[in-house]
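Below, in structure tokens: the form predicted on its own, a single chain.
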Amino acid sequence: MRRGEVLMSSQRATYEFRQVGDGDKTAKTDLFYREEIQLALRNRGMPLEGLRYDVTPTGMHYLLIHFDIPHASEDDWSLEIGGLVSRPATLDMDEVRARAPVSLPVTMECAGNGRALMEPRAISQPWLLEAIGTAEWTGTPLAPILEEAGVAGDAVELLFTGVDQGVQGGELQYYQRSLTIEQAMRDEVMLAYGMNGAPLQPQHGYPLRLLVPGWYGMTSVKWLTKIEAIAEPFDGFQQMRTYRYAQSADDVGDPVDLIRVRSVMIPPGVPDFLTRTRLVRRGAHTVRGRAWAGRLDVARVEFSEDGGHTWTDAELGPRLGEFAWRSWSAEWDAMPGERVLCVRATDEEGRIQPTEQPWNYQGMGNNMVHKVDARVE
């Protein structure tokens, strides 16, 4: 075990790094394993000041890579469509690009966003609130391709396979996820080959990925190389052993699917380097941020300067798209003292962000109220 201490003004932070085994699935808050640091350095989150952009710059968009970024080239890439279909097909990238193109702004969020805020937390990518981004995705709708292939009546799901391969849960596997036929045939589901007006970057799934708007990001399989119609629900690792709302290691739990309502603020003022506590001048401020709810619209956003004891309505801006976030702003008359700023959203069906996050074993679907510590001087 190695321990390091950092002193800054009156703040003191202690970091502890430990080895972790397969049997050790949760950790106490603020103790991070070496493996988690390794994951955090391979992946990246969007700095919350990036919320000022309607469309997240590609280099700021959050990133989660399960295994390795595979070497890929459009020149020899192909997508196989098979299984229980009457007309199997193999499409190269020229054939994919020749189909009717669509562009769609979509907010994508990792299902584990906020995992590090849970106590105890699951040992995995230690996200705070930065696993989010909105991009303008370009591709072609999936439904016409499936119709041309002629999915058989006895098929119940479509299995999507990427070429990225690795070991998780003791299993050697390709990254695979499935959707029901009905889910996959929705108009907005697409095969994406462009992001923010440029080809996909290697880490975002170049040259081809699935995009399923409204769902957490694990569904949008990157480096997509195969679509297979299957007769039974897929029971692979990424479908049945992770991305579940489980309460224990032995609990199967419910599947993670659509993005839950969430709002996040651009932290006002300037940060303390280590703790990220905000230093804010007294007086009038406009606090801004974004709110989203998967397929649903956001009906209300509320702001609090006192840790959530009292709330005032924020002003909502236009929604960027049917599956994208919308802006919000709130006026704040900042008076000297220590403050805990909060923001919460309510979706159009009345679901509201919780003040205290219900716990689950894998740290999934955390949409707890965003809190920012601030010192007004």
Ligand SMILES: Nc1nc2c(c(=O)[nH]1)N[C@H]1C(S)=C(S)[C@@H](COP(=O)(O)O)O[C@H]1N2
The other form holds:
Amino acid sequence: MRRGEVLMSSQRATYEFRQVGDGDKTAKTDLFYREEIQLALRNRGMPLEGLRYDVTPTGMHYLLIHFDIPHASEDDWSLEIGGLVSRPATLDMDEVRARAPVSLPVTMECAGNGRALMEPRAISQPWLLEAIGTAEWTGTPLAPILEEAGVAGDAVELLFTGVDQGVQGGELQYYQRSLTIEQAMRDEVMLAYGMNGAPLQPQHGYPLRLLVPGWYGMTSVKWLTKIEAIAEPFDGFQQMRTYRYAQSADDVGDPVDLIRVRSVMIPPGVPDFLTRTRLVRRGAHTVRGRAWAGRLDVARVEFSEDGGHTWTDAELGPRLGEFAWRSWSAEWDAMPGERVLCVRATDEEGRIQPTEQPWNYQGMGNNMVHKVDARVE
Ligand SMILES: Nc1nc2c(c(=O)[nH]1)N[C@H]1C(S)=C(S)[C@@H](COP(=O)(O)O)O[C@H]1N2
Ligand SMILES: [Mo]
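To complete the pair, please output the form predicted together with the ligand; the form predicted on its own was given just before.
Time for the whole complex; same chain goes first.
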């Protein structure tokens, strides 16, 4: 097993690095910092024309890697299951693969998707709307592994640790997230080693990752090497200090968890290279896209050509799976002029995408209506 190269369990030492931005970690300008571009170049998004595919080609699926992609080999990988369990175990990759396999199409979205559309924006990975993808994941369900290990009655959470390490918020850390026992025991939660019929690629967590369908992506810990049953709720950085719906640096806020309802369109016509404004020929068009709501189904998708003043119902395609998106299409008779195309979805519990984003400090869960500028000729 390959651990990061640095950490000698430094007991919460802090490591101060240069601050970027206005001191409060937000930017109030349209200009982007070099550091945001640096992150954007490492963490690719899915170009929105990729919404054409039911299953996103692996090379188009978005990426989010906080630190470095670890250099891992499945030959010496091990997954440790320990903490408050009666039968601690260590599984190698042959043992993981020998277990009952499952495959599931899952739409994954980064909780920071839409961050750079907020004003002011949190200085971090500057997603517009491309932090999405749907893959056919293959792995083995987690629940039976936990049952075999015998999670003790006094355990309240399971802590998942990746081998990747770095400094965030001044803290040297492994990437770690937790789930309650109940959340972790759900049928769809799996240890995944395959993506779209091939082994995981290095950047997607090779050789093994957690996959928690319906949750924003941060929960699906990549390069998974340890699962630990713990007696107190985990209070590490990625749980308590980030992935929060907070209003300021001091506000603990509420945890970010399930994916919110969202619809996105394939921008019609052709783009202007720099601005990405669309040039569209006049006449009849079928505008297409995808809509999802995490664990929930999408009940309705509406399309607008006038910036959201008037809406017409789009037609819904089949749901690709219980945790995957639906396609939608809308007929549009494009008349010459400047148009602002919009799409919005409603989930099966009646929650609708907002037209104005309720702002939050970390730029989380921004499911504001998708708008596309188009010039009809
Ligand atoms: N070990 C580890 N797991 C991780 C991350 C990470 O940086 N390290 N990033 C998380 C975040 S924020 C997201 S959105 C998803 C992205 O998964 P993908 O890159 O396979 O699309 O992985 C999650 N799992
Ligand atoms: Mo993310």
